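As structure tokens, one chain now follows by itself in the form predicted alone.
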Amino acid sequence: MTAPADLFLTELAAVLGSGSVLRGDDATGYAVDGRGYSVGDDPVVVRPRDVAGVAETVRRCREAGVAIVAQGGNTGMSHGTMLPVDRPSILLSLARLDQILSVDPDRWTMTVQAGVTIQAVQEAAAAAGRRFAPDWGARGTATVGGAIATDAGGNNVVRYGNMRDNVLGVEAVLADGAVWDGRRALRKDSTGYDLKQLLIGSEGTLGVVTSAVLKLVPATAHQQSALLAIPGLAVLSELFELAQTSAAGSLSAFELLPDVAIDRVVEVFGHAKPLDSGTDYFVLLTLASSETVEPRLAALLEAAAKRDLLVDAVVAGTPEQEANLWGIRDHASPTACFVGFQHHGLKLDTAIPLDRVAEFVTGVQSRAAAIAPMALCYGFGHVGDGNIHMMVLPTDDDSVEPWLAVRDELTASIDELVFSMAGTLSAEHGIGLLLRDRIGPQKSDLEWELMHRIKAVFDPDGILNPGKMLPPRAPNA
């Protein structure tokens, strides 16, 4: 990367304040994303105090030619916070901008910054007796603010959807330094084009979201969990239709994990094994409602058992029981429990149509046995709305070598079998740098090129987050 000029540097931090303007030392914390790779050499950190901070520093780097690439929690699975090598660029922390500006029971909304964690508006939301539904393992350090940059999922998409079914309005500093106040607590609202849609997933390229309007829904003080052995990948589809028809609108979470991850991260993490069915597979599922759940939960696994759709099963009963479940899951990453390899692993963020969920996973098994027989290869996560993480990396020295010569090889052979079945390669973590070269089958041309031109008009002179998301322009286009 190159840094802006000295000058350019000394006169934005006058005009910022006192630790605005990091470099160094200053800056390390902020130098290295969420999968532990650099942004970039010696990079340049601002961190404006308030929006109107924010819209000084994009006009001042409009004007002087620097891009911008904004940062939350940097919790970010797809390198979107690389700097750019060509140009002289600055890395625009929100970290400073963490407030939660209001709390709104009646109208079922919070108002809060970019900066704030998604924790901190799950604990205010439950302070008000309401909930903020979107949740993952990173809530403590994720924020508001990138979580909407990537249209963040989660744990809770199967009842409550992605970000942008969570998000109500935005407030952003676009490209030129003008700030849009799009913050409406309306549920209905069909006055044109929906603006703040267009930068919910857009990661940082159309505009810098300050603050937004969150959607609150009702608190669940009934929550149970439960762990259930599955005989195999073929039960997945009849066992989630029973979940949804027979708990009534309370089945909130639908995980798929599988036994080798499970003890793994009993043995890294020091967590309980919860059950030992000698099965491959499990299935962890909530029920959360304002009503007590454990009738339903009870006469769900049931209905699964007289189906042969289980082997086994725990329920959490206490607290600790459901922390426990649930820190499994969390830890479940290879980013968590292969520390060492997972640089060298390929980390998938897939989404397959429901019925094709134990297709993919199997067609992805079978191709890495034939492609990188010594990698260790398993699926885990949000079955429930199709969005699973395969993994395939090397656990040891000796096979890290030879995975490498064929990494390229089996990820274009798991891309082609995404496509083939309708899905895609970004369900949650967003394209960034990571998957742009990649992404382009899973479009036609002209819903690409339309994407350039909304670029375009945003932020002509391309100083947002330049060079992600989107793949190169099609020939002639």
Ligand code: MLT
Given for the second form:
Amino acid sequence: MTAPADLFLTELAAVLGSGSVLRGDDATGYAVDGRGYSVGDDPVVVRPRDVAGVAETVRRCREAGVAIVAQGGNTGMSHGTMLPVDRPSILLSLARLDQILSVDPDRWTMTVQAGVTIQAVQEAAAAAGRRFAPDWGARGTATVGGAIATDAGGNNVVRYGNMRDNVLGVEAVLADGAVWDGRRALRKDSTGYDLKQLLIGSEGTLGVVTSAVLKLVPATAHQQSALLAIPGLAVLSELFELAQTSAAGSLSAFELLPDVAIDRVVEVFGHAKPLDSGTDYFVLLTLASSETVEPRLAALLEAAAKRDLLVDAVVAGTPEQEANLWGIRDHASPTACFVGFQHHGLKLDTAIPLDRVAEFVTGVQSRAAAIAPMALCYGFGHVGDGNIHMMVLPTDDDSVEPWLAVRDELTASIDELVFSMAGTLSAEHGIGLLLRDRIGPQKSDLEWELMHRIKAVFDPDGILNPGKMLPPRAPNA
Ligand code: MLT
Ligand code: ZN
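Which structure goes with the form predicted together with ligand MLT, now that we have seen the form predicted alone?
All chains and molecules follow, beginning with the one already shown.
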């Protein structure tokens, strides 16, 4: 990457205060994420303490033509915070904007700065007798700002939606350094274009979110999960329908777990293996409510067994068993359990219309078997949302080279399958650089053109996360 001029950085550091501009070893924690991915060589990290500091940084960068890549907890999956290589840039960390500004149980909201972690939000909501529903494995590191930027989802989307559904208002610094305070706490507001929704999922290309009003939901004092061994993917639709109807509104997670990932997590992380059923796939589901859910879960399992939708099941009877099941789920990502090989692998964040999930998973598996027989292929994740993380990766050193020789061919073949099924390549991880050049066929040129025009309105000089998210104009022409 190219660093801004020394004088620019010296003046910026003087205005923002000590510890605000980091380079070299001091910047490493921001430059490399937990999976070992780097945002670029020798980045300049700027860490303002407050909104005024963010605004000042953006204003100065615009004047000097310096590109700004905003960073939250550095847990992104789509290379959305890689620094441009062809122009001066800074990594703008929101880590020091880490204050919970207010918890308002009577409004059912919380107002927090962008650098607060998802777990801190969940805990503050719980302390006030409420719940912040979005949740995923990186909860302890991922921040509100990054989650808003990517419209993150996770395990509870099936009931509560993704970030888009859980943010009522935002404050953002715009490309000219102006601060837009759109932190409204309204559940309904039909006054014109929803600018907040434009910023959510915009991956730092339209503005830098500095704080947000988050929606809270009723606490669910009673929660119980079960792991169901299923006879095959073909039962998924019927099992999901049964779960939704018999849980009477309390179904808050419906996740797919493959046997191969469970075994790997048990081996690597020492979790207890919950079931030994010999089936390829399992469904992990959770019911949560303000009143006991045990009878509903028992009835659901009984009905599922009667209809041959499961071959075996285990119910978490204690908090430890509950933690074991969800610990397995949190670690099921190859990012956690196939460290070393996951860098080479093909990882998908696909969503498909709900009625076609099984067809999609088997479609990917048969393409992988034909094109990349040396690789392991499995799907896991948020199957109740139609959001399946398919993974194809080598799992031993000898397979790496032959796999790399066919990876692009398989990628193109799977992308084509996703588009043909009216799916999306990104359900919750964003586009970043990873998908930018693959995403074009998913939308018409007209739709991309409208996005380019919106980008030009918000960021006429193109300083905000340049080169990310938007494919080049008219990608399908
Ligand atoms: C998950 O569902 O585990 C996350 O999206 C992370 C991942 O896909 O690796
Ligand atoms: Zn996920």
